[in-house]
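Single chain ahead, written as structure tokens, the form predicted alone.
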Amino acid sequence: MISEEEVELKVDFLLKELSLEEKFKLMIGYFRFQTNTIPRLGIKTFKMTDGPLGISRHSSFLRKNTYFPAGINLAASWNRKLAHECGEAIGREARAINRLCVLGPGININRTPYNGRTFEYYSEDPYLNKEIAIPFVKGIQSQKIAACPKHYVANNQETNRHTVSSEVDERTLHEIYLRSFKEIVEEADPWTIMTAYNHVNSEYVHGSSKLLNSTLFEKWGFAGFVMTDWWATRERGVTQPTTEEAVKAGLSIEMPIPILYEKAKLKKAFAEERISLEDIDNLIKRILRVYAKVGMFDDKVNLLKGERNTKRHQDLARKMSEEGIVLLKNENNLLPLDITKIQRIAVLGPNLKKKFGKFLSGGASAVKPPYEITPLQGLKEKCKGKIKILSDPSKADVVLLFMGLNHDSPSKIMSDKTTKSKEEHGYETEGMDRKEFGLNVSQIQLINETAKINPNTVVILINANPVSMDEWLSKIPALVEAWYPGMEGGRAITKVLFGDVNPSGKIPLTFPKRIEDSPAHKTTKTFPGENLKVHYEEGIYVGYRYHEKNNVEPLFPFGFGLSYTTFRFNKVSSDKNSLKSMKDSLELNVSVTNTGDKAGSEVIQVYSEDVKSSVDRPIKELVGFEKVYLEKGETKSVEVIVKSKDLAFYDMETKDWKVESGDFILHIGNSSDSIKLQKKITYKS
């Protein structure tokens, strides 16, 4: 692998050899997912592909590729190792089709249950967000493929996404929305970053010197290059940055075609000395540095070999789905189903036979796999010769209802007039937000009618955003959240239902009871916005932070998830009781016992409480977690690292992160509102 010193030498050489017009040429896209070439200098096209659920069909010359579970499923696993393995696998798939950059992960905060792209993203919590994204980025780049965290920044809705301005105060911007990007830059060194479509405080990010030069480059030390989202620079009735503003802000590449960076505009700005050669070279250096890191100038024999659609990747897709599935309700231990005692199962619902891996299904992240196991297929494989599968609930021992939301492309939804008028609130897709909080009427009726006929009714949700459940939750004994489970989803869901896999997922976002309980939905000013401005009036109180601060009971709290076994948190100790600098950390040791009769995994979650602060702070904030597997009756002491920097808040006076001297209480439990142990520590600056 080429060393950092060799990279810089190559960059310096090419920078001297490139003409000004060739440099301009490198700053613009060519043919959708490629950049321009300079053959005489060995600069090839930098091919990109949409992600991050796998290699998208539309950006891979219509190839079929491994379809991994949605981002929110990965976050629900609370498994850093799994995130790294997924990144590695997607990097190998990109390498196999000669792509050098994966446009992902998507790390925007889940602010509203209406967001059409919640499925791509990880969490409402910036700590969990970055703890999953960092190993994912490292996994991709371990294959010498560039990762591209997106969408920088405060892109939290699809409504008016090209023109709306996210109006957010500075502390909230840094603590909630910028934090994941910051941590990924500092710990994973991503080679590219994509800007968002929206404005931030009435300024497009691709023209914002404050967000790019001052924050991303100077403060955080980002060394890669910045690109726009596709066609983000089109005029849409809202003033775009000028060419020189984008250049001086730090935008290296405009995708997929030149608008701000048309050659004539660049030449004119240069001739009129509105941009300098130094300005251009700063952008080109970043591009060339990444080109070297992905192996563009290496001999082919030295490049890593890719693979796609292999059994290894398909097994990983199933494992990811299994670990991310969340058991939300299980009265009288109806689940897991005992295959030796059940004779007949009734299966119904709109998502029973539905395949989600279709061309542009859900938008740009869509992956078309070589096959996809639906829930019905998974059940048939499991039950063949053992259990009869029916459609009549009255004749079954147990009923399985596969409900949830839909995932078609925006163009299909908009062209289907019947679907648009009757079911539009049931879609989650890029380009449009949901309109209603509940399931559609026909699904609610099916649940209620089935539960009357057969009390042993299990609802399995396939979706990403929370949905209201007032109309039906109390009438069913068991509820499973399966998210969008990928190409092996049917097998994974079946394994969980029958107990071959003990569910260990925890929801990575709060499920509110009503849409009014979501802090983003107080007025139309806070969502979807008025006069093309959406006001983040809730500030830092997103998700569980808001629910705890305002004593609003959620339907299911952040970090919640049941198991087929039980766990006891015994005691907690630490290697030290005080921290002394922002670079310091301590090690908690939490003793946990599996007190049930099945092996299973538990997620130990650590939340910090600043006992006395000079600024308003949430009651609790996630600062650590570890997932542990325990055999029945087994006890383990689990190490959880808590870093000083994760106790910090963004200080408006110093414009930086700060931990004040004083006491902190570390709350240890298995969800944000299920605390089992406490540990007091002190920070002494």
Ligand code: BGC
The other form holds:
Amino acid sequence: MISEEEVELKVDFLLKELSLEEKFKLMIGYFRFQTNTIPRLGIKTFKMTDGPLGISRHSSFLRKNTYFPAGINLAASWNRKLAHECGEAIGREARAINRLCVLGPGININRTPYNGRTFEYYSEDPYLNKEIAIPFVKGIQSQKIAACPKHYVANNQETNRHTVSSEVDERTLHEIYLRSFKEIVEEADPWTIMTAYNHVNSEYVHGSSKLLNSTLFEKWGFAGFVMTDWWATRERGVTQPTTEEAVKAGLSIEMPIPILYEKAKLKKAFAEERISLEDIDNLIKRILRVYAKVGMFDDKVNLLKGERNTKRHQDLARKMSEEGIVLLKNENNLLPLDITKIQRIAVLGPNLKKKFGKFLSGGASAVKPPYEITPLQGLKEKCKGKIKILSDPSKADVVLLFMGLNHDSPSKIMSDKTTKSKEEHGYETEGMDRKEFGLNVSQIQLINETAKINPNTVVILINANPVSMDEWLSKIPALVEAWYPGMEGGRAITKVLFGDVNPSGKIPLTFPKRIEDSPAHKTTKTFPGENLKVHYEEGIYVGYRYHEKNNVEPLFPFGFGLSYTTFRFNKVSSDKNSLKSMKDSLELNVSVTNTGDKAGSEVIQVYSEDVKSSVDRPIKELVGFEKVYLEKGETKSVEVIVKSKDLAFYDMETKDWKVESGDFILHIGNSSDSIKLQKKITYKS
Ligand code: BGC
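Any chance you could show the form predicted together with beta-D-glucopyranose (BGC) after that form predicted alone?
Now the full complex is given, and it begins with the chain already shown.
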């Protein structure tokens, strides 16, 4: 591994050697996922690949690769270690095919349940978001592969994604939408960042000196390089920044083809002294530094080899799915199914046999795996010789309905004019948002009819966004949220249904009862926007922050998820009761007992309430969590770290994060709505 000092020496050397035209060449993409080479100086192509669910097929010369569960599934696991392992594994797969950058994680906030890309992202909550993203980035980069957190910033819908402006007030922008980017930069040092398609407050990010230079570079100290999203700079009837605006803002690479950075435009701007050599060198330095870090200038024999499609990666994909699955309802302990007692199960539903890992299915993040275990296959493996699998609910002990949403390639969906596809308001896909909150009519009918025939009907949802459950939830005794579970999903779901795995996932976003209850859906101004502006009128009150402040009862609260066992939160203590500076932190010790008759994991969640504040603040906000595994009857004292900086708000006077002196109550529980213990602490600066 080349040292920081060697990196800087190499960068200085190359900077002196490169001609101006060669520098211009380095500022643009080449052949969709690559950059240009300067062979005489050993500058090779920087190959990138789409993530964040694995190495996508379209950006890996049609290779098949390990298909990990969706980002939302990873967040639902509330497991930082798994996030690191997943990042590492994706880094290894990238290494194995000579890619040097993974275009992920996707860390945009889940603002609306209609967003076509919710599955790629993590959460409505910036704390959970960054806590999953930081280890994921570190994992990727541990393999000397550049991570690329995207899409910077306020890219929260697909409708008019290239032209829409997210109109967000400054405090909200920092507190909700920029926060995870900032934390990732400060704690994980990502080597690249991708800008968003949308404008922010009527300014394209790739031309925004405020969002790049002043915020990302100067305030947060980002040392990597910035690239555009693909074809983001194309003229689409909304004014693009000029070449010099993009250069001065800090955009290093325009992907995948030059528009703002066409050679002639750069040359002209330089000749007319609208950009200087120093401006260009600032961008090039950033690029070269990353090239050195990924080992571009190292001897090949010293590079990590990577691995792809190995059992260890496939096992990890299954483990991630198992840990992310959320048990949402389980009346009379219908689940887990007892293999010794059940003789016949009926299995139905549109997602029973569906494979989701298809070419461009869902958009750029699509991974095509060498195999994909569907729910039906998983069940067949488990039930072979023991339980009969049928399709007639009236003849079964239990019925499993595999419902939910769907993703296909955006172009395929748009070209499909049949009534069936119009009726199927279930697409979650890049490039388009959902149009309806409900499942499609045929699924609702199937649930209701089946539940009438057989009261032991379990619904398993395969999707990412919350859906309306008004019409059917009360009719069924059990509900499982399986997200998009990746290539081993069928096995993971089966293990949860039969109790080989005790579910421990918690929803990383609020499930509202009705779409009107979602703060982004008050008017067409707030979603999908009017006159190419979408107004974030809810401000900082996104997700549970809104529900709690306005007393709007959710269907399932943020952080909720059941288990096959029960837990008791006994008591809480801490190593200190007061925090003194923004850099300070304290350690809570939460004693938890597994009071049920099965081993299982619980997520201890800590929310802070600022007792008295000079500004309006949410009722409470997530500031810590830890997942703990307990054998039946076991008690453990679990350490949860709470950092001062996570108690802060963005102060409009100082334009900085601030914690005001005073009391905070830490609420400790197993969902945002189920608080078991409290602890008062003080912040005295
Ligand atoms: C997506 C990005 C993706 C890029 C390259 C864009 O359309 O928004 O997330 O990384 O394409 O495929």
